[in-house]
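Only one chain comes next, encoded as C-alpha cells, the form predicted on its own.
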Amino acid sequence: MNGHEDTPAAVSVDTFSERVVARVARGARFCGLFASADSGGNRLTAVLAEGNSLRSEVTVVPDTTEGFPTLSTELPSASWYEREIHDLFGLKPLDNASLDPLVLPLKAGSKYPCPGSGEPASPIEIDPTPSRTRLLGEGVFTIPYGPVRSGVFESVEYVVETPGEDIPYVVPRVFYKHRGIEARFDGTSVDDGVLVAERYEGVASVAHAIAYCTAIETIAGVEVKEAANFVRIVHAELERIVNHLESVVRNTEAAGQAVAYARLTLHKERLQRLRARLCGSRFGRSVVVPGGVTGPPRLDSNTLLAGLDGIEKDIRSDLSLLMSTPSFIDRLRATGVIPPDLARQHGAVGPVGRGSGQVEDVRFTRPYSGYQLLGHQLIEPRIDGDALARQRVRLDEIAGAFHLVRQAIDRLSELAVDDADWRVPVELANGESISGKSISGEAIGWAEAPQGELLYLVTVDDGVLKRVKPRSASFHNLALFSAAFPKEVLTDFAFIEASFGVSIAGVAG
C-alpha cells in the first residue's frame, strides 16, 4: 500500500504535542489521535497528512503519568479524540478545559477494559449527570432532542440551548449509541475481523471492509488482483450513491416536498434491491475480504448495467426538478454555514469538507483498490459551506459514481479472469504463506466513505488481531456540527443533519 511511512520511533511525551502541532503548522492535515495498550502504559499515535501520504507521530504514556500534554489548544480537532481516549482509557489531555463524556460516560472508580488491552469485560458503571449547561439567563431554554425520535433515526441526543428561536448551543451526546465494539475486534482472526469491521457502521459497510483490508494486505505484503479491485469499486460506489441519496430525502422531508421524497425514495430502494441481486446483500456485506474478494458479481455486466441506466435516468430527472424548485432551494441556502477557512483548520472531509472549499478526496489524492487505474478527476469543491454547496457536492458524486461504477463494470469484462484472481492468499512479505496464522505488524488502510477519508490503525500479533482503532468520517466531521448553528433557528435543525450525512454508530463506536 503506497502513502504510508512505517510505524516511527516512539518519542518522548513532553515532546509528542509540539511535534504534532509544529507539522500541522507546516501544512499537514491533523486526520486523527488514537490510543493502544502497551506494556508499561498507552501508545498514542497522531495521524497526519502531509501532501498525498500518511506520517505518524507516536509516543508511549507512562502508567506513572497521569496524562499526556493536550494537542486541542493548538489544535481544535484534537478534542474530541482527546475526549474520546479519556472515556476509553482514562487518559488525562492535561489542560484539556471541554472533557465532558463523548463515547462512555463513566462514573468516578469504574474502568473501561481499554481496546487492545486483552483485559476481561467487566461491569461499569454509567454517570447520568446531565450535561452541563453553557448558556444562563432568563427565558432560556435547555431542550434535550432525543436519543429516541420519531422516524428512524440512531439513538443520538442533542442538548439544544436556546433564548427562544436562534440556537447559539447545540452539544451532540453520542454514548447512547456506543456498543464497544473496538474492543470486539481483540483476539479475532484477521479474516473474521472483517464481519466486526463491516458492521461498525453499517451505511458504509463496503468502505470499512476495504480500509480494513487494505491495512491487513499492507502488513501481509499482499497485492489484490484487478479484478477484484474492480469488483471493490463496483460495491464501494454503489453505497456513495445510496448514501448521498438518503442525504437528499431527508432534506426533502423536511422541506416537506412529498413527491421529490417518495420518488427518491424508491429509487435508493430500488439500488439497494440491485445490490442484493448482485452480492446477496443490500449493504454489500460478506463480499471485501483480505487478499481479495469473495467472487465475481451475481449479475452480468449487461444485466447490471441494463438495470444502472435506469435507475441513472430516474434519478438525474427527479434531481433536476428538485433542484429548480425555489422553495427547496431556499430552505438549503446560507443555512448551516461552515465556513472554508474553519473547514481547512478542523481538516473536514467528505461532502462536508468539500461542501466548504476542501479538495481532498483520497480516492484520487491517495488511491487505493484501483482507482488510480480509472478515469475520473476530483469533485470541484464548492465555497459557500452551507447546506446547499453540501448537497450539491452530493449530487455531483452520485453522477461521478454511476461513472466509476460503469468503468470498472467495462474493465472487469475486458478481463481473462480465473478463480486466483478473486482472493489471492495471504502471505507474509518473504512470501511463505501462512493461512492467516502467523502474519503480524501494524499499518493504517484508508477508505473514501460517502462521509468522507475513513482511517483503519491495525495492529495483529501471531494472526490474530490485537488492536483495531476505526476512525470514521462521521466522528471526525460531526465535532463540526455546533459550529454550523450560531445564527441559525430551531426550523433549520433538520436541514443541517441531513447536510451533514454523518453515521451515529460511526461516532460512538
Given for the second form:
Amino acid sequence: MNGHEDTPAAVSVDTFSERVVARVARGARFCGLFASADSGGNRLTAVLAEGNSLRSEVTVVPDTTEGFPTLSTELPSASWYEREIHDLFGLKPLDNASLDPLVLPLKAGSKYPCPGSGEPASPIEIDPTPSRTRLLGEGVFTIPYGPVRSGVFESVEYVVETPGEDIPYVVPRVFYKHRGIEARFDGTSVDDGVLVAERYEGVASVAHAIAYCTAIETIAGVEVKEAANFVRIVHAELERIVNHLESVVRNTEAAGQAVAYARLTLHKERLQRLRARLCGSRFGRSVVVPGGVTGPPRLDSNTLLAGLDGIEKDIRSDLSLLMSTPSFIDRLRATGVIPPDLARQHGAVGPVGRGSGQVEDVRFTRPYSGYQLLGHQLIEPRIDGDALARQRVRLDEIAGAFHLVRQAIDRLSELAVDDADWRVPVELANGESISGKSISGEAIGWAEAPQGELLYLVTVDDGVLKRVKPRSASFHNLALFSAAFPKEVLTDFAFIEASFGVSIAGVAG
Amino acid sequence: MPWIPRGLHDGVVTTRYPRRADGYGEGFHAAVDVEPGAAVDDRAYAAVTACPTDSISIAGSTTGGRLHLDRGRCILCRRCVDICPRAFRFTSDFEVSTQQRNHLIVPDLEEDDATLARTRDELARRVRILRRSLHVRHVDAGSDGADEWEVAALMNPIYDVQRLGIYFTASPRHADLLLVTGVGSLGMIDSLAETFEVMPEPKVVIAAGVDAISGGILRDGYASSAGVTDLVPVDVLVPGNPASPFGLLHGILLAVGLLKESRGHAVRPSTNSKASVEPK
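Having looked at the form predicted on its own, could you now put up the form predicted together with its partner chain?
Shown next: the complete complex, the earlier chain at its head.
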C-alpha cells in the first residue's frame, strides 16, 4: 500500500529550506509546513507528496535563534503556512516579505498560544488593525467586504482593492473566526480527539474523522476491518455529494436561478435527512471512531439504495438542465481562471486543482479506508481552470460518489459481520494498547475531503494526544483565491467564492 | 423556460409545521433525554466520566442521587446513550429551545414559576409587533461551518420560512432578530456587538447551537468566549450541535411568541396565536 515514509532525522535549519525547495524542483508537490513545540526549540515539518507517497523534511529551530530562512521566496505556496506559524508560535520566517497576520493578529506583548507545547494557552488579546494596502495608484480604493456578510455565510473579510470595477487584488482575512481549536486536541485522550476533529471543519466532519483516525490507527498498528471501512466510505461519499451540491447551490443563488436554487436545496435537504436516518446526525458525526465505526448504517440496504436512487435521479435531471441553461453557464465560463501551471506550482488540491489540470485524488492515489477494494476511476481533470471547470469536476464527482456509495453498500451486505468487527480496540480499557503498552508515536493520516486532500499530523504520547495539526484543503486552496481575480469584476466575486468551495472554519482553525 | 415545469414537478414539499406536527423524527437525534429517577449506578457513573463536555451531573447524595444532563453543553456524541441506555436516550423531538439557560437542563430543575412567567411576559410584550413580519440577521461568531448550512436550510422549499413572514436580511438596520452561531471567537466580539447595536428596537437575540450557548467542545479555548451569552443579551437558546433547521424554526417562533414554552418544553400554540401563523 502507498503511504507515508517514516519520519526522517532532523536536518539543520540552514539546509532545511534548500532541501525542501530542491525536492519541489524535482517534482514533489508541497503539501504544507507545520510547527510544534519541541525540547529547546520548535520543530518544523514540511510535508511533500512524491509520486504516490508522502515524505517529510524536519528541522528544529533552536529557541536561541530568531527564526528560520523563509521558503516562500522560492516557494510562494509556503507563505500562508509561514504566516500561520508566525501567528501561533512567534517563529519568524526570515525575509518573508508579507508577514501580515493570517489566523491570529496577536496584540503586542501577548503570549503566543503554541499549540502542542503542553502549557494551556493563557487568555490572549488581539489587535485587528487593517492590513496594509497593496496597490498604490490613482483612484484605487479598498472595499472591506465582511466579516459580517450579506447573507448566511461564515464570517470572513475580503479586502477588495479596486479602481472601481476590476479587482486587481483581494486579501482574505480569516482570523475573525479563529477558535484556537488545534490547541483543544492537546492532552485529550485518543477517543476524545475524534470529537474535536469532527468540529474542525464541520461540513466535512466525516473526512476529518477518517483522516484523524487513520493516523491513530497507524500509530497503534491496528487494521480496521473491511466492514467498518465500507461504512466509512458510505458516510464520506454522502458528505462529498452534499458539499459539492452546496457549491452548485451557491452558484445558482449568485446567478439568480431561483428554481434551480429551490430544486437543489430541496435535494440537499433530502440527503441531509437520509444521512440523519443512517446515524442520527445530519453531518455524519459520531460514526467514525479510532479503530472503526460505532455501527452499521441504520437503514437496511434495500431502503437505503432505493432512497439514493430517487435522489440521484432528481439531482442528475436538474443538474443536466442547469448545465444547458445559457444564462447560468455564461456566468461561470472564463470566470476566476486558475491556469494549470499556477495550480501545479501551488499544489492546488481537490476540485480547485482538478479544474486546473491536476489529477491527484488521494482516495485513489494513496488509497485509505478500503477505497482500493472498490472499482473506481480517476476523474479526467479539466484544464480550463475557470469556475465552470470546477463545477464540472464536482458534477463528475457527484456521479462517482453515488457509484462508490452503492458499491460500498453492496459489499457490506455480502459480508458476515460480527459485532466486534465494527470497532477494533486501539487501546484496552486500562489505557494499554493491544501490544501491551500505551500507544505512542507519530503519523500522518489523510483523506480526500470534499474540499480536497486533508492531512492530519498526529503525535501521541502514552495514549494522550501531544500535538495534532490538521491541514485542511480549504487552507491550502484559499491562498490561491486572489490569483483568480486580476481579470475579474465585482459581480464575478460570488461565483469565484462559490466555486472554490472553501469552509472558513477549516482555514481559520 | 424549461425551469417552469421543473419548479412545479414535485408539488408542495413544504412542511406544515408549526400548524401541524411534522413527522421528521425518523432517526434524527435532536437531543438527549434523561429517564427521571434513573438509578445512579456504575454505568451511569461511567457515562458521567465519558461525557466530553461535562454535560452530565449528579444532584443530591451519591446514594439516591439524580442524573441531570445539560443540553446547553451536550454535543450529541452519543457516548452516554451507548454506555447507559437505561438512563439516557435520544429524542427526535426538536422543540427543545428555551428562554432560560437552566431550562436546558433535563429533567427539569426546581424553579421559580413567577420568574419564568415574568421573563415570558416581558419578551411577549416586546415582540408583539414582530409577529407578522420578522427580519432576521445571522452572524457567525466562530462556528464550525455546519451551523450556517442549517440556518441557510430554513430558506429551502421544505422549511420555506418566508411563508411565515420570516425573512433574512443583509442589513442589521432592517433586522428584528439577531441569530448568532459560534463560540464567540475573539475576532468577532466587536463585530457582533456592533451588529446588535445598530439594530432598531424592539429586537431579540437567539443563540443557536451549543457552541453559541456554552462554547460546546471549545468552552475553555484561548480564542473562544464560551458562547455568546456574555457578549449580547440572549433571549432564546436553541440547543443542538449544530441546531437543526426545525430546532431553529421552533426557536424563532418561540422568540416572537408564536409558540409558548412551558417548564423547559414547548407546547402547541394557543388558539389565538395559531391564527397568525397561517401560511400567506
